[in-house]
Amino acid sequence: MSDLVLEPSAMVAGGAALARDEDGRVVFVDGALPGERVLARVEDARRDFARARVVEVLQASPDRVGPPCAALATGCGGCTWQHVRPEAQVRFKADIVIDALRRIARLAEPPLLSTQPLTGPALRTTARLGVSATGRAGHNRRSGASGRRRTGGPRPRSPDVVETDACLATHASLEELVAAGRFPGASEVLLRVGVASGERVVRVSGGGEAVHVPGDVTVVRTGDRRSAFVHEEVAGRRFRISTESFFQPGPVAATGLAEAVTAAAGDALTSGSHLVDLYAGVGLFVSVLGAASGARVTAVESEAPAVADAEVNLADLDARIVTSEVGRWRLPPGEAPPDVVVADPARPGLGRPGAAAVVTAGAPRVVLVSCDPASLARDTLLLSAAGYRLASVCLVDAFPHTAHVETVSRFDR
């Protein structure tokens, strides 16, 4: 490994800086901010790109501050941005859109980025960890970070589990799971806590022996035929989340995205309107949108899980359920296309079988939620294709002191 003096020039999808060596060989240095001059340990060499690692900051950006979480110390992967000022993070974010808008969309102007105010620290009340050798819940050890690190084939995951007794990002009652929780034998976890009703469940995988954790916690392991479940409040909405079905990272995240998403689709839902949800998990974009419009809602969810918790969310509303990969769902014959079609994919985006759903329903507004800005911008390209002009996006900061992205889009035709 070999060490190198570097100035990066800005921030990448993933959490690294950009900078360049003597050769003009892009490296992706981690730890390092945009305006700093850093000493790096090449720790990934390749033709044309290398990966390395700070060792020491020579001249520090003012965007720089010390991490608040000593769990990052001792190598937790949990939230590797804590050395970024706050406000610079949300910037940096927003420079990584309009980068990837720009270089993957063809963009030449991408929209003026906006920011979604939050009601509070968008605290994680969901979360899936590994398990140490002594039956402890943390996130994996980081690249690079010192401690054991694997070699050669397959091996247990825990001695890659850091152990802490604090978590900056979890809510102070998942915290406590975090902290006191065992599982010993087991090779992985999902925490789930319920903010509004103070419900707790654990998912246990990988077998494993005896759990111990508070008794008001409730226990299932992975396979289990009965269902665990918690609830909770989104803008006025109560919601069942089971621990199979996915949810946002918490309720503060999930009432700003859903505040963003409302805005996006704007006039276009009133009373009568008729609002589509591909992706709808269980149900809370189409829930607070239809319960505030009036709207008729469709949901459409592939995950048995999610469809059980969506009928019993959205009972209330005029709404319709469809069991469906998007890529296949189509609207029925006859039936005229909707007002508003939001859309919130996993991680990849639409990509062509999901774009193909969104572009055949012919909604005149389509809300993109996206938490990947190379998705979105392939998305964009897609839908740009099918006749939508992209005509804004706001970012969320649902996941502070990390790179991730979430982004709602507006798209018009």
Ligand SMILES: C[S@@+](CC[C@H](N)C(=O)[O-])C[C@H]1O[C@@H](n2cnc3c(N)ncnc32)[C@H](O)[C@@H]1O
Contents of the next structure:
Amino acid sequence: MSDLVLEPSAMVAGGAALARDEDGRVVFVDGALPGERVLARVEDARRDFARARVVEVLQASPDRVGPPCAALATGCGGCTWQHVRPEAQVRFKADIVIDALRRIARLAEPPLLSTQPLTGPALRTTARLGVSATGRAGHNRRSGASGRRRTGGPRPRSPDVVETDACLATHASLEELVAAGRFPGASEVLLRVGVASGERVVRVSGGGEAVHVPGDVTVVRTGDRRSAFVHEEVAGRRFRISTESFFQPGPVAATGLAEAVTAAAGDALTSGSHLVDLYAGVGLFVSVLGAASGARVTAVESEAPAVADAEVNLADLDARIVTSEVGRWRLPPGEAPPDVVVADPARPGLGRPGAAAVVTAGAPRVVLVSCDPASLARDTLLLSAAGYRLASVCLVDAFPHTAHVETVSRFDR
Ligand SMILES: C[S@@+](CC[C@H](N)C(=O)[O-])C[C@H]1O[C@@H](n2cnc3c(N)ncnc32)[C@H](O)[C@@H]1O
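Output the structure of the form predicted in complex with the named molecule; the preceding block shows the form predicted alone.
Once more the chain from above appears, this time first in line as the rest of the complex follows.
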């Protein structure tokens, strides 16, 4: 392990700062900021690049702050941008999006990014956590030079799980569940609360018979036929959300995203128009936009629990819910193109099958919700090839204190 003095120039996707060593080799430095001078320990050296972690800040950026959450010091890998001033977090995320659009989408002049104001702290109401040897739920320990959490496969039990009573990122109702819950023998738990309803549910995976949670909490196990859900409110609309269904990190983030999608759809939606929502989940966007505009809506989603939730959530609207992989979905023959397509794919983005479904639908306006700037840029290339022009990009800071970037982009043709 060697130590280097480095002067990073930018933040990059994943959350590290980018620097170059004296040979010009790229070094991704965790815990550093652009404009700083740091002493960093190389933890992973490859031929073309290295990964390092700050051991001492020699000259600090004005954007550096002390970490607000004590769990970081005990190794928690949950919020890795706590050393970044909140306003600077948003600026760095915007820079990462612009860089991806320039390099990957080959846009010389990407549209100026706007930022969606949020109604409060974007606290999380769902947490998928590992379980420690003593049965406590917690985030996985920061691992490796980049501080990235482990992904894939069953989550390991202690010592990779950090026990904590306080979590900067979670809503108080969820935080209490993290502190009070005991899940001995389980490998993973999903904890979910409804802020509007006060309901709390836990889904336990990988064994764990003797679960101890506060009396109000509904407990289900992975594979149970019985489903458990909470109810949440976003933009005046009520949502049933099962433990098996995807939902945005919390109601504040969901509201911000729905407002950004509404703004991007603009005046294209009116009573009598048609909105298609691809990767619709429990129907968040079609519910909010359909109710506000009076538009007819089509929701396309592949997962049965989310479809079942969407059927409840959209029952009062003129809604058609289609259970399908987006890549295989097409409008029924003879149907006129929709006025707007909203698409909110998972991290890999639309890819070719998803982009083909969007393009074949033929809407003059597409609103793309992306949770990864590289996917946004790749999807921009695919949509541009079909004649769509990227008109606007809005950043929604749904995951503060992390490098996670969410955008809502409008494409017109
Ligand atoms: C990022 S979530 C967005 C959900 C919804 N828009 C929301 O904001 O709550 C992506 C959703 O797409 C679904 N999904 C993933 N791959 C899919 C595919 N190939 N076809 C259809 N749905 C898919 C997931 O089950 C999930 O509900």
